[in-house]
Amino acid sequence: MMQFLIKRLIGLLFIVLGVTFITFMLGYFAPSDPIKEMMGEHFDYQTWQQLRHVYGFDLPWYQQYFNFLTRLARFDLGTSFHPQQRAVWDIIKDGVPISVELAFWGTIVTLLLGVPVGIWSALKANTWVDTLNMSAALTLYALPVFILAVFVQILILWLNNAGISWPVIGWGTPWQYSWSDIQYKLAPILTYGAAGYAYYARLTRTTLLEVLRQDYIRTARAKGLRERVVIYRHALRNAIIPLITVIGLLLGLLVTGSFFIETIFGIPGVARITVNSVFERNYPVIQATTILIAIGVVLGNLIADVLYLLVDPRIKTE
């Protein structure tokens, strides 16, 4: 087990590094020079000089990817462009509660309604049940995370005018689970769960009635064992291999939407601040942001990774 750990994480260790160099590489042949707009109207060209020196512009590119790494494996995330100066790490260390927080109550609502369901369906194949559960997790897995936040922004804005007061936008304290808290975050959660809910359902629905179809499980029947020890103990142990193993796209897919979900909802995450450095062109915080994200997926895939060792031993020999 330490061997195949050893080898992942030594995979995902290029994974991160792929990831510095693409962003980096990106903000070094932007188009736009970031300390021009950084000066404005008050541009001169002694001043532009001097920040170039700075700021490590007038080096070569490798030598400033080099230092770029240097940096990071000091945990230092670089200077800002906008406020000027400032370290990266005191712009987006209060976002980063927030989004873990979002990220994580939102895949705890995804598994805990998504499988459930994409259960009950299999086991109700071809009936009502299976219809209404599958059309509604269909309708939620086409309609865009944007256009899914949108709606229940106008649903909260409807109960507003209807006499019920409910927050539209914020997030409250991280953490903390006082009403008022519970208000602001439990409409983004539950958006940014329903995506990754529907992909889930449907999948373990799919799984699940393939493994039921398997000739052990008939024969575990035959052998007169109660319906819920085959279902629970047999095929849904073999059913959830899968599950597990798109653990690490779920988490890409949450990722992407959670980028819509606190843009609209107002929520100041990690994700909003990339949205809006990309807008002011703020590349540090751009790569860093982007940097956070890439080791949070990379730490889902490898956790998905160790659940599915545990699930599936015969992977030990691999």
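Basically, rigid core = biggest C-alpha set you can superpose within 1.5 Å across the two forms. As the structure is a computational prediction, the values presented were derived from the model and not from experiment. Residue numbers count along the first chain shown, from 1. What changes on going to the form predicted together with its partner chain:
For residue 46, a C-alpha deviation of 2 angstroms or more is recorded between the two forms after rigid-core alignment.
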Given for the second form:
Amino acid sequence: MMQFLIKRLIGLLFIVLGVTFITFMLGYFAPSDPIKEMMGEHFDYQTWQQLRHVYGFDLPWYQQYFNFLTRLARFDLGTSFHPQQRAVWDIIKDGVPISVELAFWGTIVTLLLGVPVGIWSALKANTWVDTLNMSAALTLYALPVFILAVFVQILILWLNNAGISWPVIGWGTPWQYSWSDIQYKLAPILTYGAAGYAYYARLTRTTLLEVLRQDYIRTARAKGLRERVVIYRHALRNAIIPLITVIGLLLGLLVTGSFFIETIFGIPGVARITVNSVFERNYPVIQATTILIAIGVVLGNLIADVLYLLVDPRIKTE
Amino acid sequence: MDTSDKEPEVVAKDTSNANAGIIPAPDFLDLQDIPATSESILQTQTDRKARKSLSPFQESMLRFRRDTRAMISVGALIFLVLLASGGPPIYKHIGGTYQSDFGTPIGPAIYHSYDYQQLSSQNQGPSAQYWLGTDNLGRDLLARLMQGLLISIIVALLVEIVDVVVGVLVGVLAGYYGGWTDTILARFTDLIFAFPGLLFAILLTGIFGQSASDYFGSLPVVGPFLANGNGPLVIVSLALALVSWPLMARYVRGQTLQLKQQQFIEAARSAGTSDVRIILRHIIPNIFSIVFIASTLNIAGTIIGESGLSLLGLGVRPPGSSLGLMIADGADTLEIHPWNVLLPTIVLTIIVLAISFIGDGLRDAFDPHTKD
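What about the form predicted together with its partner chain, after the form predicted on its own?
Full assembly next; the chain just shown is listed first.
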């Protein structure tokens, strides 16, 4: 198992390296000159060259990339362009807990709602409960998250007109759950988790139905075991394995969703900072957030691998 | 216990309904988990006799045509495509002459264009002049909607062409020859999967979008089309194509690996058929169904991606139009004029759901497991 983990870790390290290379190269070949833009009206050649030297832009690309990597290795994310000279981490640090919180609750919604609904649907296969659940899940999964977000906002506005007062945008204090915080957080979190919820509900139903067709389930039933034991001890344990393998896909959904949820609901998280930096052409911040997000995804995949090993002992090494 | 007792009864009812000509409930799984009653077995047997001469593809299409949900989706999709491609030129010829803001008379060719602003008529409801009303800059919503649809369809087609050509080429080569093509493909897909596609597209469009707009707008042939804020679309298409082909290549590679083991390939090889001929005549026709299904589902993803990027302000820019841009434009006045947002949202919902249902229907129709 150790050997497998080390192998995976090395593979993941290469992926992170690849991500840093892509983000660096995109910044390097960017058509606009950030320093020229920064100076604006006050452009003069001498200061321009000086600033280029300060930021290290006069070096050849491999040296710049090397410097970039060594700075990263020291957890130094660099200096931002707007506002000038401010550390990138300073700009990002308020967004990180918010995005992590959002992703955490999104995962909770996905797993704690999606899996039970999938089980329920599988147990009531081909009844109206199942049809209703699965139609809802298919719709939620097919619709892009920003459309769901818009529908949710229109619904809240409509309810507000009817009398209740519920906030439409904003986030409240991160990791605090007073009533007003919950009011802010409820709609974005539910919308955020919807796609993952739908995917997991459908997947759980399919895998559970498949497992229930197996011979050992028939044996368990023939032994006279109670239905509850058959489902939860024998079927569900085996149905869980495929659910772990798609955690990577869940992470992709979470990252994609965060861009739209944070933009539409006005949540000041990492994704929103990234989009704003794109408009400001604040490359150091974009590079930093991209790498942070990629590392998050890679770590999530690693956790999925470890879980997989723990749940299914048949996959020892290869 | 009680659930297992109930199940067969309910199932039996379902199938009898289907035989009576009532549309069965949509099923998201293959039909295997419905135990066949003796009646339905008889029916499939007679069916099989009747269409013995059909090719597997025709058989699949026959199954697809019986899928009501998918057929309704095909109808909706054809309607939207016709609306986007044929709508604007017709719409520009319908309507009387009205006064512009400056007191000059204007015809439908002007006020029914997607970028004409009539500031005196903002956020209007449907009228004879503006069939679906106007947005918060006094632009015709129907004209903008049709233009947005057209953009979505063009981007989806462009991305799909790249996706299929590159995905099939790399996938077949990697699956058939293995070796370094395979290794590079595996590494590349790992990278793409670790690096969420949308993030890459945001990076690419954010960094190159503005200069693309300036550059492509000045090109000779395509310039006029790309000038009105549509320039970043080239980057959007490129980004979406770049992140979508590895998945296609992976599907194709898997299928090719399976096919390579089959005896008819071995037979062809022992008869001295060249590799190129084997790939073109024996492998590519056999991966057709998987490519067909994967690209249908990818089209939905591409349309979502394009409108999402435009919504974030990274795709089409004003005065151009895109479904995502229309949503973003209306978002500020959502509380007062929800219609401006609701209209593009509903159309996008319809198009995405229709394509997903078609993809689902195709998958069921082409899946060999659902045959019996």
